[in-house]
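A single chain comes next, written as structure tokens; it is the form predicted alone.
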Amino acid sequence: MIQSNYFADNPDLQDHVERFVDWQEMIGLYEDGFRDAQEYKATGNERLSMAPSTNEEALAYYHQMLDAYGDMCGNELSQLAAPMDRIGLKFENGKVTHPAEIEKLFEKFDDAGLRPIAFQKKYGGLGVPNVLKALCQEMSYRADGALSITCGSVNLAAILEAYASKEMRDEWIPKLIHERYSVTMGLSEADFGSDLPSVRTRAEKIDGKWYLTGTKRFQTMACGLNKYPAVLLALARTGAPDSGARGLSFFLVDSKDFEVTGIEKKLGIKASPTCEVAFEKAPGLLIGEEGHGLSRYVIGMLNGARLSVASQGTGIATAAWYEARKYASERIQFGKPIDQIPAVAKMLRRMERESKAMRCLMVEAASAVDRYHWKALRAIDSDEKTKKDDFGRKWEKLASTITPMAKYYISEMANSVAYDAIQVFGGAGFIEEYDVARLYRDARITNIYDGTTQIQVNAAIGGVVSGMAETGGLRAHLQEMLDLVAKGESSRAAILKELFAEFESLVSHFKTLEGAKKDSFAFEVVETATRTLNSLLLAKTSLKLTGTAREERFQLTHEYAVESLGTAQASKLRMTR
């Protein structure tokens, strides 16, 4: 891999960082008037000690975590993740055993502070919003896969902090970060994947005490890392066999309670352990309230794995097409480095692209959630009731649409982009001396676990459709954009125009059919409304620059929306005919 700073040695991280992100707005979100540096000063709460006061102290403390992110990833852990994932991971009698360098890692980013960017200061988390931690998460998936999950899985504890009673977020959010737990969420069984309202495990109520007896899969982390321990986030059936989602709770559980019986031998990810757990009658604690744990709490948690895979696709296809890029300058063919080939140079175009717009989806994805999340977790916090207001209730229904678009989107492009490297290489693609075989094969989990495409399309379908009623919110926020530029640069607005009426047109069309055919082009529709949006949020962007920049951006907005036109009038015409 590539070793260099991952935040100093990539503009367009940067530029969105310096000036794509509103950071007043999601400042003003996150800190709501400074209140932890206010609470800082009034209890002395050593917690809350970085806690900025000011607009200028949280960017600087924000520079700060990117660039330690920046340096942490790209001069350390990328530099183990090609050996990791040859010498993979031991499990005997039990126990999974990490390698060393793994363990040394782990305790030098945990003593850099890095590792819980999910949780609220008070807790002693870092304290950011999602859009800073997608930036900061994208770095450490461009590094690797397997080391960052290892690295950060507790971050799915951050569940509890919406769900969890006070004392149960008091006293183990802290235990969580301190003693270097790993978090794992505890869904799938060997019958049950995606199919959760169907899982077998069984609570039961014993003294006033839970009691959890089945079996997991899929359980990334559950083993904890050598001497640290690990928890399962777990669902479980409180109700009757056939209750359904309606007879689902929530638990936590720790791992000094079950048994780990295996560790799958997996295509990719090596370095990061995926488990098989038993549980017999282990101690569980109730997360929030019992017959809530997948309508409620389950959904909630797979809202964030979504932003966590965008990043990690965002990060993997930046990897991709930054090895490449520095392959193909190298590589002499025919008396000339091959990226002035013109057929290898129009790849890397489509690599750059593609690796942008991913950045645009996963920043706006991040944002939609910031902007209604803090205000009602602030609630909850405070015990009262949540109440949403106009703009929380819109972009809820936004985020609630946006996020399976960006899993889909950047899950499947990160696919794209490692494949492509791979054919930028030639034969050395193919083998495993260089990283980008690696890529490859890590790339492959992201469009399947926390939700296949599939799965993702189908979440997204209804608010696309509904969205683009004519007083729909995704129709007003694609409008508002359009509109943006036309104002700021109206002779680059016809190819959007032109894109934005076709999208229009198909989802007309799509109302139309019915029953199966309908169900069977869910996937054209929702993909032609993530490309018009990515369109818009490159175009967006590009007015933020000058001079040779905004023109070269505004020049790959125009690439980026006529390959999306030609997409969406190819959908059009299988559904019409």
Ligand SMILES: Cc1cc2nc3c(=O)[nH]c(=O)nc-3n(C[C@H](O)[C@H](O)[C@H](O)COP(=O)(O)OP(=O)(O)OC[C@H]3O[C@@H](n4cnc5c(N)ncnc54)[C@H](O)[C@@H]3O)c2cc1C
Given for the second form:
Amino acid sequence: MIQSNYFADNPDLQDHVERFVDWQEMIGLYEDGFRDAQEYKATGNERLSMAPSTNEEALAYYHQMLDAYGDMCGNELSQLAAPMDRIGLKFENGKVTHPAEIEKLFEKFDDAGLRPIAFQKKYGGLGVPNVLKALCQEMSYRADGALSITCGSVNLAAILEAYASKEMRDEWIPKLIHERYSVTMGLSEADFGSDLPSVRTRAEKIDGKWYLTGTKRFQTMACGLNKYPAVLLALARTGAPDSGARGLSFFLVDSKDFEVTGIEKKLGIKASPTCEVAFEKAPGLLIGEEGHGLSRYVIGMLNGARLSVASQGTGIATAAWYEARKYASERIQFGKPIDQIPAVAKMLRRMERESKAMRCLMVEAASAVDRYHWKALRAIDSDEKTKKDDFGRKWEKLASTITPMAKYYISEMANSVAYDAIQVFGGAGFIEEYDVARLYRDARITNIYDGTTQIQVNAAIGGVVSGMAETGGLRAHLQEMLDLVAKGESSRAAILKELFAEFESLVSHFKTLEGAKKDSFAFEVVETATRTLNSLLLAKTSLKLTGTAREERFQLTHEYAVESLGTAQASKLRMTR
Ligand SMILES: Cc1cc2nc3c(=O)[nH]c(=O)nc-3n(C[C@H](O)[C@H](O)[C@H](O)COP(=O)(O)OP(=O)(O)OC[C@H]3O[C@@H](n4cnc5c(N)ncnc54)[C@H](O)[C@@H]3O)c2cc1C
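To complete the pair, please output the form predicted in complex with the named molecule; the form predicted alone was given just before.
Every chain and every other molecule in the complex is listed next, the one we just looked at coming first.
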């Protein structure tokens, strides 16, 4: 893997940080009048000692974090990706062993303070908005998927901030961070993966305490890391066997109370343990209220995990594009570097376009969550009843559509970009000695776990169709961006208007379909919705640039929008013939 600071060597990522993200807005949403800094002054709580007290301090803190992530991921984590993938993990006598190099990396990552990125400072976390977390995680996933999960799984427990009792939050979040726990989503069972409402693991209450019995499959990091423990955030049935989603509750179970019975041999992310777990009356701590396990808490956790997969896909695509670009500039065929051969240049250009579109979409999804999440969390913390204002309601709704769109699109495109990277390498791409073969294998899980592409489409389609109604939120959001581009650079808006009209027409046709045919075309509608959104995001960000950089980004936007229009037209043809 290319060894460098992954922040410093990525001009597009830097453009997002320096020009595209509205930090004034994001800092306002997250810091809320710099409450943490004020509390530090008042109480001297050491966890808040790094809290910024001005926009400038917040920005300096974010820059410092991006640079530290870029350095650790690009110079250290990336260099272990290939050897750890080759060595893999061992399972013997009921115990999973990670190579010593992984344990050392994990400790180094933790010592540098980079692990608890999703938590607020008051619990010992880094305390940053989702948009910054997304950009940092992208760099880590660019370096390696398996090792990123190992170093960062604790962040799944951020769901406790929203739904656990105050006592549980105050006890468990700092413990998970400081005692170097790994955290696992304890959802899937052998018979139920997408069909989570049917899971069978049972929880029963005996003398006021809960105990879980059953088995969970595909449990990432459930074994912890060598001497460091894990917890499972497990979905289990507290209602009758046929109680469906409403009979499911959510529990925290410590790894000292369950057995890891094996690990899977996999196509990719081989340095990440995928465990089978057995509970035999394992003590579990109830999170939140009984019966809301799936409908509120797991959906909340999955939304966070989907943002992380969006970062993973963007990171993989960036790695694949950078590796391919480097190779193509060095590989000589017919007397010239292959990047000068039009067919190869075309593949590289598509990889660039997709990587940049993916980053826009990742940032868009994370910002959408930032626009409602922190205010809602503060209301819980202050024990006030959550009062959602119009702004929060609007963004919560939009985020519930954009997050699955981002997870679906970015994971599918990561596969496609990794596929092209192998093609650019030719035969060398098929050989494990080069990194693109591993990237291709590792990309394959992104559109499966945390809900497959088909499940993301199911999650997004309702919001896309209702959002495109006359007064729908998605329509208004897209129209606002279109107007902005038309005002800022009218000649560039024509193709975007055409694409928007084609998307409207596709939705109208879709609404006339019925039954299985309608279900089968949901993908095409969500695909065009995502491509329209991405085209507008690319155009909107182009407006923030000047000179040649602006020209170049508008040109890339044009190419992306033309390709999207072609996709939309082909979809309509299939839908209407
Ligand atoms: C490496 C790895 C790590 C994982 N880590 C974890 C983890 O840490 N915790 C955890 O709980 N799980 C984990 N999983 C499980 C993962 O989330 C599931 O594999 C995934 O959700 C799909 O479920 P399934 O494998 O049972 O496939 P199935 O649900 O059997 O799906 C098979 C096919 O049917 C399609 N399908 C199913 N239902 C529908 C529907 N309603 N509409 C349209 N299409 C549908 C799917 O899209 C897919 O194409 C992991 C899996 C792997 C491979």
